[in-house]
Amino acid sequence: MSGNHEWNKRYATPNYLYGFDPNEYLKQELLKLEPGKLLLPGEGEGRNALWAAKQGWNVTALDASEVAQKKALKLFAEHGVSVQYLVTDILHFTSYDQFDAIAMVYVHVHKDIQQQLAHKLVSMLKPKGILIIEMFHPEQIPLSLGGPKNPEMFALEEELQDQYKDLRIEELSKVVVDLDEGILHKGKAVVFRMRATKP
């Protein structure tokens, strides 16, 4: 995973640059769940885990920057929430814990580790635990708007259905959406929107 010097560096500003809100994805497929342990890795400056927990859910965020912790923490505390928020990244997180959900929201790694990260998350889920991705397209390459510019940070829809064949996947789908979260999601993107459960 990505050293966090650089998200330190994005992150140190007073702006939420991903906003307040959830993504919409996120919350459109939790809320047909039942809340119980929901896992938010690469969950940054906490816009996500703070509208999961206001929902009921028990929330466990990681991500790799202190900067983007302590912004979280302070939007937790401001809205009387409590979640567990740990620097780390997912392939070092370890818990005694499964999770009925996880939710990957524009969390992207190297070609050569995500197979690894895929069998982090599969472990991780409860049987019948659901997992939630949004991530950008590799058509999303040459447009302005957000996402890595390193071909090898994506990944096609064949090798997520292979990455994830230990779960049964859902929805698996490329999906152009008007983002509109903070200043740096704002406009078009092209991106997959995955479901997939745990057997």
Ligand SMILES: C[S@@+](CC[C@H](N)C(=O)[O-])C[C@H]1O[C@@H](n2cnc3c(N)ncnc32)[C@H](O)[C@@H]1O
Given for the second form:
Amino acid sequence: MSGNHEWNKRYATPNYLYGFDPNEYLKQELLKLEPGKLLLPGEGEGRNALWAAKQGWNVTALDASEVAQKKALKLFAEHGVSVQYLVTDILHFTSYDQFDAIAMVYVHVHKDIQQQLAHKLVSMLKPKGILIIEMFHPEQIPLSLGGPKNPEMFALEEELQDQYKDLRIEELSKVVVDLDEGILHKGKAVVFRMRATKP
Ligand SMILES: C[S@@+](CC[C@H](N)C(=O)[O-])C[C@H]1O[C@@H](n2cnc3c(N)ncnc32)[C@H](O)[C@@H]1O
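Let me have the form predicted in complex with the named molecule next, following on from the form predicted alone.
Okay, now the whole complex, with that chain kicking things off.
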């Protein structure tokens, strides 16, 4: 499971690095849908899962970091919400269920496995299921705010279009946002926002 050691180290603090509030785009898009089964890959410390579970979604979250899972479970217990949270690499995750929605927020994987990740996510969506992604745009690399610095961890717009060609892409935009998500995501950032539906 590449990278989980690094993430475990980063999460080894009582602070919730991305805060307690959900990502704005995830919130905006999920509020348009009827709650159903939701998958949150790379969910970290649980902020999105907490909000979605409170909205009535049946949430499955996963992350490669067991430290993140521990913090997320503490958060859910404090709020009395129920979320299934698994420690696994996304690419190793299997499920008999398919999902009404999948929301992946700031999860960056190497170019070599981006297509494999896309196939995995598409296969786990129900027909008419919705995929929501927010991730850094390559133009983020020189900015100080955060995100990976290795260009191989980013995708170009045409690569995303190709990776998710089995979906109907309804939005794929480059947006400059003023992030206010905990201590790590604070300030101006260039991001991709993508929403797509499985036919
Ligand atoms: C920037 S954090 C974002 C956390 C969360 N989505 C949020 O918005 O608060 C990226 C997360 O993705 C997880 N991650 C990265 N690659 C992963 C993989 N291949 N499988 C599972 N989790 C992964 C990391 O462990 C980390 O928790």
